[in-house]
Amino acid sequence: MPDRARIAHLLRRATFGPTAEEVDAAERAGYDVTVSQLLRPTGSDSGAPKPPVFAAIAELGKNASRADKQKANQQRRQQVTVAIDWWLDRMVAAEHQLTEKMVFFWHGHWATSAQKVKAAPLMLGQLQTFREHGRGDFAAFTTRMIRDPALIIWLDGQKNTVKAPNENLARELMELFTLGIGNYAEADVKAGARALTGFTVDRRAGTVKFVARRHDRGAKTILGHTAAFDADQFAELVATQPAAAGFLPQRLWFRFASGEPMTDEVLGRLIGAGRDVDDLLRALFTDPGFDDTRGQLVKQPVEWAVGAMRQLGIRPARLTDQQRKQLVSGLNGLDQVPLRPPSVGGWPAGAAWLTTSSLQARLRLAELFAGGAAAPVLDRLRAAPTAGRPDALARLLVVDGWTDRTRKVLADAAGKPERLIQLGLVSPEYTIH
């Protein structure tokens, strides 16, 4: 493979969607030195927007009147509407693209709701904790996660006490946070339920809080082992499985190479690479594998709209807000708004973006965009021959090239600049990567 196509295949998965001129500058610096800088960005983060600050929602009685119970939900939707912006923002400005990429693909392995939580500072706290502890030791990480509170009420872990066991957080910590289905028993599940008990939430204060009289303080046998396991010991036997050792692979592959299984010589390979969070990526960028893996991902409905943006230079945040309403919305027929995913299970992924319905919402959000591009960028375009803008088209997008049939039919739009991008935006060559 060219060393271009190289590049920007790698940076096609470790970005949200590069612009041309970063594939230029990755290009001369070289596919390793890139790898580095992805995973070890220098300096802080300039162009990343600091998060917004909420002011607190009144705690409201059992005999609180209906009219302002009214007004306390409209102020939590409210602020969640915000806190989705602000993210979208942050995705398409951010200059340490793997690291947010790397929060969006935590967000959707812990799939926490901010439709249960209903309290956006909690849902930031725990981006936040995706973007400070989601890069080294997945071990390590998973006791930090067992202690979020977003998650421990999306999962109802504070209602997990020895008197009323809970299993939902401990269960779902088994099957789809670290181990996978067939790696664990229901009495690993009972036993692990156990070993979490005794922790609540402050929703005013982001805090969660250990009540030593709500916890079991028995012993346990999980996966094999007896002891008096607490939730650090409970996180810390589970990530450290040697199942644990080939789950998290199999998910960074899922999502940063291909739909495909790797192959067992690949997991070796990963495996191998422990469990550290950024050197399993290192690994997986850097596998043979890898470079194979072109064309063989559809994008995440979030993922094809912040690289549009990115690469329109359209900041989500000068937006006007009829157009950001038309942005979330536009997610949401596409059934994927952050903060938002419909299961613990987190969204689907490969072939179900592409239905027709999502074609005619992606169509729309393309139109939007391709409205809403930066002078600059349509001035590029039109400064190219006509015969030449898909061409042109191609370096703006980082599309490795056009299908003939395909080439026909931007070739029919060249005249226009703006239904030219609409078009490439929703072309298969743009939305599978």
Second form
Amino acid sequence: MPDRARIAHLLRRATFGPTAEEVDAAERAGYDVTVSQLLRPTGSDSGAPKPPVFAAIAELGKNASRADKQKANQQRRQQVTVAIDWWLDRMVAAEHQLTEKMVFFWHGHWATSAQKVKAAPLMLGQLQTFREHGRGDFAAFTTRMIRDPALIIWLDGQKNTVKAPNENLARELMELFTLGIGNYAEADVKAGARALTGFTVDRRAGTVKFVARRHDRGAKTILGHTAAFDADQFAELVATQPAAAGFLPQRLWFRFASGEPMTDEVLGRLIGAGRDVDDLLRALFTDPGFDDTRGQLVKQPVEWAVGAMRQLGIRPARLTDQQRKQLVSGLNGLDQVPLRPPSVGGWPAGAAWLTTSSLQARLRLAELFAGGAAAPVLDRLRAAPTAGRPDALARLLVVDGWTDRTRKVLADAAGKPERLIQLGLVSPEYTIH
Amino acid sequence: MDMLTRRKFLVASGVVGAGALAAGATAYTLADILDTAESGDRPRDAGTLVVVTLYGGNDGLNTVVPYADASYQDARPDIAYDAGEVLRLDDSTGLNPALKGFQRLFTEGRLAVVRGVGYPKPDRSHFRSMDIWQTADPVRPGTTGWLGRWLDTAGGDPRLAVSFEPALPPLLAGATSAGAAVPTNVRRGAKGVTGLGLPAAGEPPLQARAARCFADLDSIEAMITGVRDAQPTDPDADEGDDPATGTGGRAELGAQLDLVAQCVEAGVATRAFSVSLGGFDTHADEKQLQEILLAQVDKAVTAFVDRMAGRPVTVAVYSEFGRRVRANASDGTDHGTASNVFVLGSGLRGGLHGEQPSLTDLDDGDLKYTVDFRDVYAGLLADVLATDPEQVLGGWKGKLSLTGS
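Switching forms now, from the form predicted on its own to the form predicted in complex with the partner chain, please provide the structure.
Expanding to the full complex; the earlier chain stays at the top.
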């Protein structure tokens, strides 16, 4: 594979969508240096907007009026909307793209929805935890996550007490976050739930408190080990299981490399990389098997939209309110709105995104993006001779090449740069990567 | 997990679920479905099943109301309906006032109300309970839905099992096949993109799949526009009484059922349809919101059943669980267990079925189920889809027959 194609592939997967200039720079730096820069960007990310600060919502007493409750609910919804808008803008603006993309990856992994958590500050707090702890040792990260207030509320952890155990968090911790189905038994769920008892959440302060009298201090047998497990010991135990060593690489592979399962050789190499997340990412991006995964992932709707906005010079923060609503509503039509995963299992992938229904939503969003493309981007397309515009578009959108079919459609529209962009964005070559 | 809305529900884990979905043809169009009408391979008088999923856990006690039971009034004084409010079915049971069409269908023998439907060891998580209902496995819900497994046994053609939702519900995902997800919200304006749907030599399979969506787009547009234009205008459609619930479009269930009706009238091969409405997760200030939602169900389903009168079409309406008997502190109810299943259509045994669970002999505040939901599925599989239920339901032997003799 030519170097440029190899590097473009890397950047398409490790970022939300590279610009042509980013590919140029990476090509000059070389593949391995680019991987290192993605993993260890220098300096702080000056481009990334700071998180919004939210006004406290008044605590309502038991006798609060319906109107007061409705008002508080409306404030909460409004704050979540602001948080979603902010995050989309940050995904576009951030220079440390892999950092940002990993936050999104973890959001799909520990899939927590604002629809139940309802508190934007808690959702942003969880994203911050992803940012700060999601790149090192996975067991340490897991230990942080089981005391994340948003995750606890999402999975009813605050209702899990020695008197009234709630298995929700313990089950999903093993099933979806660390081990996978088949690597634990129902008895482990029950015992694990006991280990996780005792946490309460102060929604207003956004803090988690451990209340000793709500905790089950008895001995538990989990995954064949018997001890008076507490939450940290339980988290450490599951995250260091042999099954976990294969589970996380599989999830990373599935989102960054291919919808097809990796070969045993690749899996062996990734397991060999250990459980430090950055080590795993480096191993994945430099694995010989990674090169062969081009065309094996459907861009997730958020990846598709954010990448398009990056390449077209569109900042969500500078859109009108109406356009921003169109953006989120378009993502909703594609079934992927940040902070609103459909379930604790996260978003679907692959062919599930490829329906005629989602194509229509893509067409509408692409129209919005094409209409909002920055003037220099349009100028560059216009500067190319009409016959060369499909190639100029391929460079702009970092598509390796068009099939004859698509090239013909693009050539027919080459006289209208905005239409050309819309067609490029919805093309099969751009939808898949 | 709270507040699951319609179509916000897919096979649980991206890792384990993708295989089943990948097997399905999500790129089928209405045109493909309608084309099957011409093949003529649908058995004469073959039944059609329409499954209506109400996401969010509809409060069954305020839907089919045991109004004469003092314990009902005592448990939820602020949100209970009294004898004067309900639409009476008999001396102890009445329907929610929003279900006027259902009451008429009941008197006409076209509505069967199955009470106390649930499963052992009820799970109060929306996510898992809906998994259980859709997979029909209360012990360990896997990644195949009960209609998906039926599809496997029926030959696996995706056009036999259709959903009008953007993503395919697990209900229609089989082990070796999956139903088709066909869009309803078609609009004009995508002209000129058909060329992107031509096959290209050597392109990756997913890219080919993405291209195929284009190939279908123009034909769906023409088809659905034609269908819409042929519809008589509903004079009540723009009364301006849309509730701002934000939990699912008002017209969506009606629009989905309109398309089902079109397909049935055209004689398509499809035997099972999945449609849904979200927004039933009403933990607070429940009464008004639930009435609004039930009115949508009533209007859409009643119109559909009337339109399908005389045809072998059976509708089944369910939700992932009912609610607790006792109201909570915020004029709502929390997640519960057993609830009602409505079965509607011509030629069924209308009336009340199943035993109303006791409101005093409770399981930790929740109703004890009296009818296993698999009994209901078994009846639908045998009587509507003419299939051996045991094969689809993992050897389940119970059966509640509501249709046929």
